[in-house]
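What follows is one chain in structure tokens, specifically the form predicted on its own.
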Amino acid sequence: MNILIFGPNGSGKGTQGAIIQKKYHVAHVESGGIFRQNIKGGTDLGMKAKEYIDRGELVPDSITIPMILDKLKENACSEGWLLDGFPRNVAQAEALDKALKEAKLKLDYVIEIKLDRQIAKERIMGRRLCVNDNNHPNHIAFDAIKPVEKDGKLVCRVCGGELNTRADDQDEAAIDKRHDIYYNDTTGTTAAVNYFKALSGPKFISVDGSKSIDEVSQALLSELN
């Protein structure tokens, strides 16, 4: 089972990844963590992303969609995978698209959770994050993953870990100009999502990310199978 999944910040895609993963064993492949391993691992795409990263700079799809595609052909991703954070733009979409079916590699699913702007403001504002694993879901505002109390500190509902927020969290700014991209539907990723939901190939699965985790978590396992 090979899945796409998109969702603006603040739209719980992360959490719902986890779920996807732990239920059909798929390994989540997230583009920032190929970048790490490429880079820390000394590959040769890795050292070519790292001179556009030092210089500020994007690195352009001709690096990244065949570090993603080396990834996806890795014995861990034998079984499925989830990708999560790549396209971002319809460029990459079609960037993507046609590299998946050069490699021989079938799409199955797309997943879109949507959510309203201001909504998923005020949920990435909310959020916080366990110092030993981001995917722990932590919100003060949803009493479901609402963090707990030890010894007067807020901490980690899972793991009992300290928890932090992204400075970009709390930046309203930050947050406008990343949800400027998301919510693109002209060029961005909004415009990704469109693209490959007019395609014949993978099914498409779009749920309200407004309602709770488990129900939002039921509409899409009931799509997939």
The other form holds:
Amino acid sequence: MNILIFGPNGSGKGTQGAIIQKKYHVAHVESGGIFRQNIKGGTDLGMKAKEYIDRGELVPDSITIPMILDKLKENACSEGWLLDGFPRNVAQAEALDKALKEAKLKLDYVIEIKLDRQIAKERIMGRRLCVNDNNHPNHIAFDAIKPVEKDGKLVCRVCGGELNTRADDQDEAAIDKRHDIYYNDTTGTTAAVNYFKALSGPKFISVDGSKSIDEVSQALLSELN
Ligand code: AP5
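Form predicted together with BIS(adenosine)-5'-pentaphosphate structure, per the form predicted on its own context:
Expanding to the full complex; the earlier chain stays at the top.
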């Protein structure tokens, strides 16, 4: 099963992606996660990507497109994949569509998580990341996934691990730029969503991201397979 997942930054793509991965055992390919791993590892790719990410800009297509297309050719993706964070503009959408056609790979589902921009911003700013597993949901503003307090410090509600914030999550100007790119329906990510929505092959699924994590995943899973 091959799936694309779209949604504004902070809408829950990573959260829902982890749930889908667990159920369907597909590879969860996260463009932002690949960049962050490279930044952590101090690679050339990471150093180049960091300056764009910190400003809330897209990493150039010349770096991002081959990185993702190569990733999809890896063995780990041979049984299916969930692509999260790519494509983010029309050029990336066209490059992906062309590469899938050339490889005779079928795209089964295109998911769009819809969320108001202000709510998405609050989700980003209150997100806390567990050092043991980024997919442990923690958010300081939602009771259901609030971190717990231990020795006067907030720790992961799932495993008690230490919590971090992402540098690009606390800079409001950078968040606004990320959302400007997402909601741009001429060349940005919304235009990429519309590109795939117009294709006749994949099933298009749109869900309301303002509901709880469980409600969103129930709505999503009921439409898959
Ligand atoms: P990326 O890592 O993709 O970050 P992002 O798009 O800004 O947002 P996320 O994907 O982290 O948010 P999310 O939708 O996964 O939300 P989450 O599930 O965490 O990209 C980072 C950067 O890399 C980009 O800015 C760009 O520079 C670069 N980049 C990446 N891809 C690129 C590309 N293709 N081309 C060029 N550059 C690229 O949820 C958010 C919070 O809300 C969490 O705390 C979660 O627990 C909570 N939450 C989730 N769902 C709910 C719910 N239903 N109710 C309550 N809380 C919820």
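We call the rigid core the largest set of C-alpha positions that still match within 1.5 Å between the two forms. Positions refer to the first chain, counted from 1. Given the structure is predicted, the values throughout are model-derived calculations rather than measurements.
*Asks:* For a quick test of reading the superposition: does Met67 move by 2 Å or more at the CA between these two forms, rigid core aligned?
*Replies:* Met67: C-alpha displaced by 2 Å or more between these two forms.
*Asks:* Note yes or no: does the Cα of Ser31 move by 2 Å or more between these two forms after the core is superposed?
*Replies:* It does, since the Ser31 C-alpha is displaced 2 Å or more between these two forms after the core fit.
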